[in-house]
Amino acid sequence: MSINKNISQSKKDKKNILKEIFQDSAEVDYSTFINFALYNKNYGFYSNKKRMMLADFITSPLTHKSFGIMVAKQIIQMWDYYKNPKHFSIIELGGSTGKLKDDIVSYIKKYNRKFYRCLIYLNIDEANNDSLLNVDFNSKYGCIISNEFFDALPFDRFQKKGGDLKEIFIKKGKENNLKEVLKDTDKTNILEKKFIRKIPEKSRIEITNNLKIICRKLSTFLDHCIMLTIDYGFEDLDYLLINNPNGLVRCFEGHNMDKDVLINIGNKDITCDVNFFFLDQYLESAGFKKLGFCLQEKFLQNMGIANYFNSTKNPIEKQQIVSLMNPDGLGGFKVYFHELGTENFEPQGLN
């Protein structure tokens, strides 16, 4: 079954990306396709080293370094209910060009110069050429850093058609042309039947490849640690149960937000509302425990913004620090705790 949709793109680079994609097949599914289209070391939107950054989005880390601050003092938080052991891993998971860790290491040497001497930082992001799944590392004590990196795993995506959800796969034609195919799949066995008769006929949903086996190596890395996640997406399922004939696909170039994965291949980046019921129920399953979660606004609020706010004189970065706490942007992302190893942890964050 397809769907009469042909989507045409001009890009010079399009039919060498194609011809990388559809090596093996000339049908692949979404999760496939969006991983070469971000990653793809040679037409990827991530290994296009000559992008600006901040040409095309904007995150937390490259709005203000306070930001950072207020991460690396809930960081020595953590440390300080481990005991101050003499080795602590601070992992981040795609990290991009490492402004976040240069803020947290920069404030940490500066005002912690006894924790930074125990300080281990791994800065892990698929941009560098660093597999997660490939990466073989342990350590007793640390952290779990992860800014807008749930929402940048490559998914698939799946169609409520006749009263069942098909998964969307990726046809290219002989003219490069793309059409969309619908096939029968067992890739949403995570969700009830009774669930999915309620989803409306032709929405659309996505669903984070790779989700169990991600929270499973992330249970690997470290025997105690606490996890601190922060990301845009939605807790309750029935979210899904709003027509949506587009999905929660969100594509973004050059400050330019639209839906369509299918257009400008590698030049735009690809991301997906994070699906916190899902990434809960996985991260509980490798042996981690949610000690709960709040808005980015109020985290950084409980971790002294306001003091760093006051204690500058520019305009600018007054403005950029608001930036941070807007609740209709950065500042109405999700702040997500969780613990591995023990239970007890209260995080300043969440106060």
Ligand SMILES: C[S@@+](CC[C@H](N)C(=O)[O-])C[C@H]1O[C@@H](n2cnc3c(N)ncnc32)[C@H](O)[C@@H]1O
Second form
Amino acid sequence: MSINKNISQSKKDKKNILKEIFQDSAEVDYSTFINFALYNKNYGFYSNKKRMMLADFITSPLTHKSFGIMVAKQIIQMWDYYKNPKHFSIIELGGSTGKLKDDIVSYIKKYNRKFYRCLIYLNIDEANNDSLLNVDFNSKYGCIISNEFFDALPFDRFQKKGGDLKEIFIKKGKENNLKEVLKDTDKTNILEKKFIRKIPEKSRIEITNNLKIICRKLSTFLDHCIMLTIDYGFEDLDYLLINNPNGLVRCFEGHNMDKDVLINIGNKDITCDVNFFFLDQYLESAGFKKLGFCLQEKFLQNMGIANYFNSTKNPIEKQQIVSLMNPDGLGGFKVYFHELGTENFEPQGLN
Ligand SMILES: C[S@@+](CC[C@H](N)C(=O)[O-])C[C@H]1O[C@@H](n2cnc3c(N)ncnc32)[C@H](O)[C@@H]1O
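Mind giving me the form predicted in complex with this ligand, seeing as the form predicted on its own was just shown?
Below, the chain from earlier opens the complete complex, with every other chain and molecule after it.
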């Protein structure tokens, strides 16, 4: 994702923001801070209307509609796999303003009227005032899809110090300056002690907040479900053993990428590589089974994007489709499949 406008923050704005973040405590953990910086109704990046009008996001659905069309084709295969049930729910996580939804539904409406009449579509997005953990929905058949949802979840941060992983908290000083402090924590229990020992001294890692609870919640929506997750990140935990004093955080503001979460609060996006190892573990403990994964480039190829590309005459559109495939950009994203309920699905996108 990238954003192409830069909005600076006045001292007064900063003071008001910090007052709210630290209203209950002089210190907060990173996930509390990031949750505020991204999703606070008045100041959060995703709620800030002024910024939203000026900002320019680039994600796959926004790059070109062929992305949504390929996902739609994959979903049609799921509906066929379940033997064309009368009701099929597509639950999209973090679908923002609904671009992916529009592309998927338009394609299905045009090319599969029978399926279209069976569709229920839920776009659950925090920025639209939806609270995922409070969504009360259950149906028999369907899928859960997401693009760049898990990388946008607030995370906590940890640093190796004196042989142990300490949690990093943020403390507000008298002059509204922010300082990091390290504290003992039990939030790293998911990692084995012998693994923690191998993390280089001073290196930082991030752990998504609430991921286990979110995965458990996802398992309650549908009795039979394929989950299609598209995001950037890593699956091999050894990735955390690379000496990384700044961790895997990325902030996007204007054309710039930086790693400083603590400045210009609310005016920049804050994301982090998805730890697919943890995601997979939590999904499995919630009853999902991993079917496999591939790169977005391969997924789109498998779904037939070449035919779409060849049938398109417009050179700009052709360029947009190419950027969906770029292995150094969106094409390098991971496409994961999980299944709940039956465990026999063979996704076309993987084969
Ligand atoms: C990086 S944006 C991706 C938007 C869209 N999927 C796309 O690809 O263009 C992440 C989206 O996830 C949403 N989000 C983050 N945390 C969420 C949560 N706990 N529940 C629902 N939506 C959430 C954000 O509001 C935001 O719209």
